[in-house]
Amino acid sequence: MQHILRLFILLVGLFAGTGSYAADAAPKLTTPDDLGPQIEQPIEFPHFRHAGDAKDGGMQINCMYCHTYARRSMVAGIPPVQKCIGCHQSIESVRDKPRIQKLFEYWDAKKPIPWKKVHDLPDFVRFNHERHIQRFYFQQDRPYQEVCGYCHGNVKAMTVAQRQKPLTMGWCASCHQKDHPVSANSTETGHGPNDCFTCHK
């Protein structure tokens, strides 16, 4: 009888634990459509400002302008305070702005901006830019707003980045599956890789 009475006891607690974890959980992306949390930054950064069409008042900035590692490793990296600054010191125009107000405050501070990070990936997920920038940026010579998009969403229409896509194992997996040109002049194609260990090391 104790016996039962302590397996009893021990999944009581299992389902509160595991009921208590779900609540606690982020709400799961299911659809490329669905939005994630939508994060605070220290700055409200105007993607579409820089990085929008031409015709909607965007500069058509490439991301890897300021996210400059994502040609070359495996984080696409955020731009230091001075790759701001570098232009920001020659606009007048916008030097009244709030968020150009505290750029300039942060620069003359000496401190970087303590931006917070939208797209996480577990610390168990291996995933490497370098890798798919030169595939089909470079290789395939896509337009880079839809290879970056490609998991990132139509940033180039946001203000704050948000997350847009699952990034979810299945997503992925679901990638690697289809047919991909190996270069812009090529009629042969090729799958991503589906060892395990290419992106959990």
Contents of the next structure:
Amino acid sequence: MQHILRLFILLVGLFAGTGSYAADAAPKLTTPDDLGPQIEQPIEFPHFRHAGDAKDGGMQINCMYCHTYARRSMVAGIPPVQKCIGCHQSIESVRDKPRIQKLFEYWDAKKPIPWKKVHDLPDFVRFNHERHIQRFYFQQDRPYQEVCGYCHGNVKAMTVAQRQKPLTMGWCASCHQKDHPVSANSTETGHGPNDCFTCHK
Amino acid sequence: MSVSNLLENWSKFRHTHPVDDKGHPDWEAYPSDIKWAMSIDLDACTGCNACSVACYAENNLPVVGKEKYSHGQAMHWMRIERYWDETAGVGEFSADQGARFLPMMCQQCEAAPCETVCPVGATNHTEDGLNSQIYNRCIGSRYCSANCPYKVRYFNWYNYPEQENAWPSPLNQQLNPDLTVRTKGVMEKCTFCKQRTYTARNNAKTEGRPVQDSDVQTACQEACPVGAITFGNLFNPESQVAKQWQSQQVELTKEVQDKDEKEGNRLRGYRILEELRPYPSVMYLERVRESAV
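Would you mind giving the form predicted together with its partner chain, to go alongside the form predicted alone above?
Then the entire complex follows, led off by the chain already shown.
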């Protein structure tokens, strides 16, 4: 009896082993659970409250209201404390919430909030926010939440942002190889640059 | 098979020139409307080295120091070559006319000898006419450097940022974030200030217009006190560099320029080692001196 049990355990282990090996052999470029690490921020910024849909209690603020540089620069930018205070000094209803009190502590101390990077690309990569926003938001007229979401995931449902996509070269290339329409009312298509020198610096 | 037989047949399989393999470059079918090119006026050049220094500052080039320099390990993407008239005899130079200077950097050849020999494809041709160098892909075989007729590729023999005192503090504060600090074991070379041409193309694209001369200057061009360096898009007939090439009757597509030698036609333009057919993108301008004839 014990022999049969042993054989059974061995076989189960063998199948489980080969099964997991097969899964490792062909990793998908994008998997739904390929998340980045949970990063603790100095203030737990509620993205869902600011950018979320109205039915979920969000304010539906455009991503580029705070991340202003995304449409005209390589980097999207983190808003200065001034931008937060600009609205929050006249929003009395949430003034005594612990997060807002923390915000005003930084403001009174005249110190920037030491946000940590969530979407951190290696230094040898040149990623240009402007080109992607220009192409998909301004030329193709797609909703900004969808456009930003291609790389950043569904940030409007998150509190502290977490990396949702692998942001690896293969992942970038998987989209750059596809043909996209050039503008909203055009049948003409084109794909992203596949030239090494454009993104590698 | 005897050795002589082998050598005789070898010529059949030897690749002599990229143009022979791929055919003559088809300039009508050029993949983009941009071809970066340069022209350098050697009659204006005073050999002051400002361009070289500007290149060091712009492109994060390590300063290797005297000893490594004497070993030929300097990392100057742009160097000033000096040529003296040799009159009296071998090894004796007359300084009557002084030295003649020649700023030498990557000539961004259209049929580049370096590109065809890279075993991993780390250097290849971009659509705007540059020889790219991808540091991540480079394995440091140095074939490209061996095959470069201009000897303008530089190899990182040391890990300068960490082990060598290449940027003593506070010089490390001025490192350019628009390009990497290269690590040990990769080849590097002049990129025609890729970070600047990239920005120029990006801004022009956003504004929906072609790139103009006013959009971009290379670091060496910006630093040159006598304005000897001109840089721009050769395919734009309005650009300064295209006008200079045209007025000197130098054509990118030709390895032998058929210049019209009329009386009073003082043409000065030439490209270095044109006869090797790399089709370089840099034209030099120099008056032929009596002493050189």
